[in-house]
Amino acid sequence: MSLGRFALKRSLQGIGVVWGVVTVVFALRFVTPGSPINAVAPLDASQETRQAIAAELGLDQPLYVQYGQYVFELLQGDMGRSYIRGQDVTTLVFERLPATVELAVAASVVAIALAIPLGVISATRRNEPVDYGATLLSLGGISTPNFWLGIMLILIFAVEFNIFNTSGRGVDVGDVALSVINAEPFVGTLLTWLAYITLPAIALGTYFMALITRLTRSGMLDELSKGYVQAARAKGLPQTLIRYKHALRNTLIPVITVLGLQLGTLIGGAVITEAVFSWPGLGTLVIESINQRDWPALQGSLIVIGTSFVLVNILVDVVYAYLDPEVVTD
């Protein structure tokens, strides 16, 4: 099977787990209790204005109608209109996406590039004191849960020692490089940025961290016992050379897949993390939508997080066919 094909046939699996997330995300409107009148008509409304409104939604038709209309205004790129907001679905989630993935992006920035030089160290010291510290820090993120960090780093470096800033988003990564375009001051646009974006990043990202960190130490070590690198010693190459230029190019393989699918994972799992940091993205979107039973809204918003993880895990599938090509052939 060539590549092409490969990435067509993948393709067309993640137009029908796309599908599935249409459905299932339509189908929570009508297994979860209560109205999607109830947070659009006002609380004495009559039967009658409560029968109206339904009329204009369109929640008076059959479900089938519905899930078909519903589909068929996806497909022309309607998301439908905010009850509470009365903006329209599309624009709105539109404009919070951006801010979602550039804290997923930053998180996963701050994540590889502790992890990667953690993992290599580790496993090139293995059962000295800095593998048993970079363990420890990697069980320590993994079993950290990033809300209950998120508060910590806040209590510590924004309310105690006041060097960070509690929430919001203060300027986004396009007004960082348009300073530059712009010969504005590139670097207190970069400060400001930073101040916003490092807490929230690495309280997102730490869990990432860990993982990468022992994915790599466990293979670099599996790497480091295969013969190709007992041969390179025997030549006399550069410990450095053999270490970072053969067996960690060999162990970023599945690294690499890795990080694409927690890429994925930090844009649908970004919700706790914003929501305590008040970061304005998809997350904070989807809590003040679930509150106020803002159902296209939230909709919306969870058929782009779904969407987001379906396209990121077919560029993962291909870009990982391209460096080992054995996979195509399975």
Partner chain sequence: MVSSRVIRNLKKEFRQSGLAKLGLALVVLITLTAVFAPFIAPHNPTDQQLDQSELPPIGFSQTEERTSSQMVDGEIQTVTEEVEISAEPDHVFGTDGLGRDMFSRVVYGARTSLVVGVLGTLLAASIGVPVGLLAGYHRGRVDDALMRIADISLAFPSLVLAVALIGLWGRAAVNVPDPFVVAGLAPEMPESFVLPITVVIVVGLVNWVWFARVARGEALSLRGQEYVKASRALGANDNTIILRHIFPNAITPIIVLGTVQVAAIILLESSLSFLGFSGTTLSWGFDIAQGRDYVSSGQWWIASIPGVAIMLSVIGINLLGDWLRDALDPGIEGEGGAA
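Each form is matched to the other, and the largest set of C-alpha atoms that superpose within 1.5 Å is called the rigid core. Positions refer to the first chain, counted from 1. Quantities reported herein were computed from a predicted structural model and do not represent experimental measurements. First, how it differs from the form predicted in complex with its partner chain.
- For residue 86, a C-alpha deviation below 2 angstroms is recorded between the two forms after rigid-core alignment.
- Once both forms are fitted on their core, the CA shift for residue 71 between the two forms remains under 2 Å.
- Relative to the superposed core, residue 237 undergoes a Cα shift of 2 Å or more between the two forms.
Alright, leaving the form predicted on its own aside, put up the form predicted in complex with its partner chain.
The next block holds one chain only.
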């Protein structure tokens, strides 16, 4: 099978999974006690008013009609109208999505940039103090609840030293880029951006830093004991070349797959990090929608979260297949 066909096959499977996601999200409303009308109707609403609301929201239709209509509208990019905000859910969700993506990407960048060198150093200096330090650090990192870490960071850096902002988003990364074009003070905008994003990115990224350090360390130890590394050493290749070009490359392949699977953890972590730092992303929207029983907003957010997970995993699989062509033949 060629790489192109593999990508096509995975995409078709992905469409099936997304359809499943939509169906599960739709079904959620019917395994939940209480009618969605309660979220909209006033407490003292008469039976007639309630029926009128049900008719307006399409809730008086049979289940399969409601489902068919929901999927049909979804295919056109229409996720309905929020019960509480009166806004288009599609607009609402895509207004919030960039903030979450920005936070998740910032956290991953911090995590990867620190973890891979740390994992490599830890493996090449096994049982030296550096290795013990990295092991303890990563053990602590995978065991610390990120919301608590966020509060501790606020306590130290915002309350004690007053360096960072702890609430909201300030400017987004697009504003930083635009400031160059618009000849606005670039450094000032960049510093504002950093003041808001640094603490939430560390709070969210620490778990992944720890996880990637562990994976990189054990992967490197595994690779460095293999025959081809010994052959390369015997041939007299420089250590750095062996470590970074050969061993690290083979180590990173499984690391990428685990990261794809852990994307759910990253998004889940973003939900709670957003709650700690009042970050205006999808996570805050999910929690608000649940508390207000705002079904269209909740369904829309869940579908976008589920679909992003599926998309990223297809991408990961295709990258994996490119790096390791044996996968395609399975």
